[in-house]
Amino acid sequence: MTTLAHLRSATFQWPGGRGIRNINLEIEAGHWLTLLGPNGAGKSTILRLLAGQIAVDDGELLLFDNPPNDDARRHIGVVFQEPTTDDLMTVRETLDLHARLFGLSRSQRAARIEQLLAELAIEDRAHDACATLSGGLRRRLDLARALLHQPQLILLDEPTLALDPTSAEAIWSRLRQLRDEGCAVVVGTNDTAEAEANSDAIVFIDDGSIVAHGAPTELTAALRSDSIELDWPSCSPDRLTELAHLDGLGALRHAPPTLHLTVDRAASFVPALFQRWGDEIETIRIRESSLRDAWFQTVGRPLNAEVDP
């Protein structure tokens, strides 16, 4: 494959400390790439990098072979955390501003427009201000804004936050088109479905650092069919001691007051558990075990417990 961008050993740090630590990826042509952490792991930080909106303070970057630099930037297509459109600009005039900026003729805008606007199931409002789009629309209108210029790098910072079904798989089904015709695809999440779902490879990230690397099953191949979520907060060393030599326990964590394992069977399992201590749980949930269990074995807590800002 094609390597399009190349971070190594990137460091950077923000005022107050936060920022990544020895940070080392390639990311690759065709391939979908999903950063994964819980808010203010870093995953923005690595973004903007990306993006060549600020530059490394130790280690290096290379953007198509070459340090950022405004040619590299052409080829890169950017959707913020956060909605940057103009409320009082119209669909159309806001697609239109940004592929003159991005140096597209009269003709390519025309064409491009129209592409994208009929893509991405927005054409009935391309007269309308951007006011009075609902989130999912602006989302839409965000990732249009950002392929009009046909980039070769997608980098996309929480594109599907807050938004509907409906709105989030039409934006997952045009990356995946993307992806499928040669573009590299670069995601923010929190959100371990989606990087389940729709991911070549994802990146553990973690107070700034990568705590794990690999495709979705790789990442998951350790873990027994069923996830359990206890809340005991009584739990004791002694209780995990016992608790280890129940038949069909794989994994096992402990992140005071919730007690997390996979197991072969709950349905076996879980009855067993009760019959010893069950008085003193508090809290259970039971799923199949996924992408969410894979991180709380290997980080030692909830994604959803999320870090300082």
Contents of the next structure:
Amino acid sequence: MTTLAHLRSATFQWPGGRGIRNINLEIEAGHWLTLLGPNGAGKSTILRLLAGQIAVDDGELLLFDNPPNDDARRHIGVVFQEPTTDDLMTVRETLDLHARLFGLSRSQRAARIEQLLAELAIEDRAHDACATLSGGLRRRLDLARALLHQPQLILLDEPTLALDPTSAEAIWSRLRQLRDEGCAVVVGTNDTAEAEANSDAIVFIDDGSIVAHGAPTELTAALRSDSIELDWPSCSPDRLTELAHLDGLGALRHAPPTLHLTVDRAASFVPALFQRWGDEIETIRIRESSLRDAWFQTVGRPLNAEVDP
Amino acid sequence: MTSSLSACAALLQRELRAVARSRSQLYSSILFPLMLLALLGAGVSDGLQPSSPILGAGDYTDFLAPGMIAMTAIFASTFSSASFYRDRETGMLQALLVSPHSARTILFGKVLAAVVIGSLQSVAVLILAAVIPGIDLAWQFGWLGGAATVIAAVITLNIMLNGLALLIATRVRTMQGFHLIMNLALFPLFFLSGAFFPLDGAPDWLRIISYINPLTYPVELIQYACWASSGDGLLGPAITAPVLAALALLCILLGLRRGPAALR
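Okay, that one was the form predicted alone. Can I see the form predicted in complex with its partner chain too?
Once more the chain from above appears, this time first in line as the rest of the complex follows.
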């Protein structure tokens, strides 16, 4: 498999202090890699490094076997977290501008724009001003813009944020197709369901560092079938020792006031739990174990928690 | 190189289209200087009836016209620089910067567009001033040479102003802050440029300040080309043209040098 991008011990720090540390990644053709982490974890920074927008402070980045340069961006498509449309331009003008920036000839532009407008089902809005587009249509336009020059590497930062399920699925579906055609897809998200459904590999990023990396099945392999999340402020070390002796318990992670457990069968485990300590437990959440639980077990807090700057 | 030129041409077309669609910007950039020319010109000429020999026939409107051509460039460059902030706020700038062109090329394309738009608007005011009855432009080098000098001056002035705006934009993150600084800096400088009153005959302290002021040089060059019947009382193109060119070069080089670092 062809490796399109390497990050080796990459470090970058923003002026405010946030950034990434010692990141090692390989991006391969025909592969879907998801960067999973809370807001502020460093996903966007990694994507911006891969897009050649910023340079590593330390370590190494190779894009297409070379240090980043302007020309490498000919092979990279980027969809940013926020829409990047100009309200004064029409959909077709937007695509035409970017196609010209990527050096497409007049005939190539016309053909490619028609093709993408049709593929992403926005051809009937081609002459409308971007100001009139819904959020979903703007995201589709962003994706069309990123695909104009037929990139080998597609970088997407929360591409379906705040989209309705139909619009989101239209984007995921097109991205899966591109991956199957040999493109490398790198997505930054904090949505575990999306990550689990589409990724070949997932990287957990927390506070600027990679804390886990593997296929979705590898990351969830250590989990038992059900997960239980308890709000249990008075849970003491003694309680944890006692809990560890209960039958069917898998992983246990205590991040006060939350206690996260994976168990073989919640239906038999929970009655035993409440029989002993039901008066101390304030809330319980039970679900089938998923990537979300792998995150909690790895990091020690739920994925939706913001990282302090 | 061809690819960079093509990118700049694409950015220029985009900005021209945006100005054509943003009619209020277009009209206010051209109509406000014309309105000032008509109202202030007529008001001072007829109301105060200035008798200074500097004004020749005593028509203040004729004197004011070159300053209004320069003012159009100031308005246009301020509006055009606002597009930099709009692009930053809408994310468009990010999308432009992931194209296979350097940040400097993208900035150059935007500055080029701003210079073209500002120059076209200034030339539109020049043409209107030339054809409106009641304004008598006095062409120093014949009308063709005079018009060419004015056009060269407004292009160079626009380069200077857009380089300056780019420098400010790299330091000031918000559009409100940018407009505040532009207004605080440019309008006092413009009042001191000799656009509203002749510097010849002004008190020494005022003339010293005015000759330190970079806007004095384009205003005097335009006055020399299309207002002054002789070079008396003006610095003359041998001084104003090279100083203006040097200032424009300095501003644009500094702007393009420091601009890319502020984009990340």
